[in-house]
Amino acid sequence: MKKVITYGTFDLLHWGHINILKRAKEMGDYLVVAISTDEFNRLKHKESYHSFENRKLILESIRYVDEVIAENNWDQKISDVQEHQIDTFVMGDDWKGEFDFLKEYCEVVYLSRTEGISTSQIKTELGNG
């Protein structure tokens, strides 16, 4: 079995999210997807409109998704990789040769973002409504 995994925030979920998620889910058998944490949202000076709960729940509804974990720190991805026995790692090109170390453990793929739509967007549109 074929192991792929992201990494995001996935809050204010949108059809750029669903993409990168079908798209990550062809790569393989088996996708997991790593939801930061509220606490590392604040580290990250982050705000999430969701909850780490309620941002679990919605992933795991969605049909690509075999398995949601938490995302801690930054430096969790290669445990995340070992313990999973990640064959994939998937992220959108926006990180493209962020995330090149894991290349060591596993496969790294940067695939493009979806036009036209960003949660940055949604959140700058909303508050100009």
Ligand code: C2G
The other form holds:
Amino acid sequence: MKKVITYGTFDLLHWGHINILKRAKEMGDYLVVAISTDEFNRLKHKESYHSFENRKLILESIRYVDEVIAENNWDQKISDVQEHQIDTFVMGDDWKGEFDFLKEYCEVVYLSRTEGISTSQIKTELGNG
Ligand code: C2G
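I've shown you the form predicted alone. Could you give me the structure of the form predicted together with this ligand?
Time for the whole complex; same chain goes first.
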């Protein structure tokens, strides 16, 4: 079984998120998604609208997602890859190069970001609504 992992906040879930989850799943048989906790979001200088628990519930409901784990810090990726026996790590290419250190442990793939949609754009446009 080929296992894939990806990381993110996935707040205010939108089709850009779905596009990357779909493509990530197509790279294997089992997709693990590590969702940033509310505490880690603060370290990322991100405030998510939905709580970790609710973002987890939403992600677990997506057909492409097989397992959701917590992302608590920047430093857990190597142990995640080892503990979950991950074959492929996937991120949007806004992160290109940032996680190349994982190439020692698994395949690293950066997929093109979906243009024209983002959580911050949604917040801005709704805020001006
Ligand atoms: N994404 C995308 N297209 C968009 C928006 C997001 O492909 N229009 C991708 C991002 O590239 C990322 C994933 O969706 O791979 C999740 O995006 P965010 O929730 O914004 O996550 P981020 O803040 O980038 O957190 O340790 C890694 C971090 O947790 C990543």
